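Starting off, we have a lone chain in the form predicted on its own, written out as structure tokens.
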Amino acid sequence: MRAIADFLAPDFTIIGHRGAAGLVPENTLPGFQRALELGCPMIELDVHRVADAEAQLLVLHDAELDRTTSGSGEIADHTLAELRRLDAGGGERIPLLEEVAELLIEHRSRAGLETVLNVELKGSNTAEPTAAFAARHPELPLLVSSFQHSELTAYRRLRPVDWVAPLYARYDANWQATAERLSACAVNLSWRIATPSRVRAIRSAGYAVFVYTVNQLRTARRLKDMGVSGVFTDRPDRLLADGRWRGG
């Protein structure tokens, strides 16, 4: 299996966060398309499992519908058909993970570029259908991440050699034991906890460090100088315009 670094920018990687969430409604197909058009070598999205269609993964960040859709209440209280009738912004439906895969495959065919798909396991019991998705799409470079390390453990049992990355909003001194147990390729941090010593320790241990969510050039430049491998951003247009790195 090729290393994740083979698919990313050699120096610093700009990752489209929920597509291009600062430009187009987050986690929608037009948002992912915009990130691809801008040249992001990786796009990130979030998945939840749907109760009445357990093999399907819905691309949505929150467990509640109110913030990003025309619906209200919990995802778990709705059927797939009901969820797919909602407006996720700009008249777009909440996409299925399979629809994003189709978009990436079409982009590769048209532009000749491979894009890493970073799937964040957001809802419970998402490891199994994500592993099934990975098995159906061996052609897609896939990085699976989560704050729920138990979900990553379940995924790792099903997919022993795929790329995985634990996420941290707060610093955990046991990050290395977790990364080793998961055979992770990266450790992903909030920008608030990404200090030079922590980044240096993670990189020295052999892991990439991707930091979220960075929308200002000054912050991105500081993190690059710190040794960070790349950043998740809502504004890939702003960061990719900088001359200090390339996005593909």
Contents of the next structure:
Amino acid sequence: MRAIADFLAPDFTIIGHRGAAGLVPENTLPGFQRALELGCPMIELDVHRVADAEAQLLVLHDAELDRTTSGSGEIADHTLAELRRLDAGGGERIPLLEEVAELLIEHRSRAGLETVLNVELKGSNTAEPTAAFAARHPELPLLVSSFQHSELTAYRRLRPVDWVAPLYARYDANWQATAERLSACAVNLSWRIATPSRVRAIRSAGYAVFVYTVNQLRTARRLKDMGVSGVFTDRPDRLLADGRWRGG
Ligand code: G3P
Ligand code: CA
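Could I see the form predicted together with SN-glycerol-3-phosphate next, after the form predicted on its own?
Complete assembly follows, chain above in first position.
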């Protein structure tokens, strides 16, 4: 079995956050395309389940439609057909996870590059359709993460060997027990809680540490020097311009 590190930059990985959210409307196909063109070795997105199409996962950050689409109200109150008629920015539809997979497969055959897909489970009942997605796409290197550790537990039961990472917005002293229980490969932190001693402890325990959301080069450099494995960024153009980790 290959390790996630085999797909990433040797010492620091620039991850396209919601595609390239600072450059192109977040979580849209052109955003993911931009992150791939910029050379991100991993792209991140968020998924929700749709009430009337249980096998489909919708790529959207919020549970509500108002901030990023032409719609309003909760995703849960709409059918897939209604959701797919909305404008997610720049005239783009809200993508399905399956469409992002197609983009990655096409990128791999065109550019010869394998890109890790980081799927963040948002909302409940996302573990099962994501596990089905993983089973349909054994060719895609996939990292599954979530703030909802119960969803990751459910995912782990369905997919015993995939890469998973618990996310933390606030520090939790029990992170190691959680990571061990999940057989995680990484522990992902907000930059607000990524202190040198915590990063050192997580790395020493054998886990990667990916930190969100970092849009300034000086912050990325500081985190790299701290031992962080990589950062999620809305501005992969800016961070990839640093020659010290270009080409990863
Ligand atoms: O996975 C890192 C980051 O995306 C988590 O925060 O709110 O941007 O989904 P958020
Ligand atoms: Ca996310």
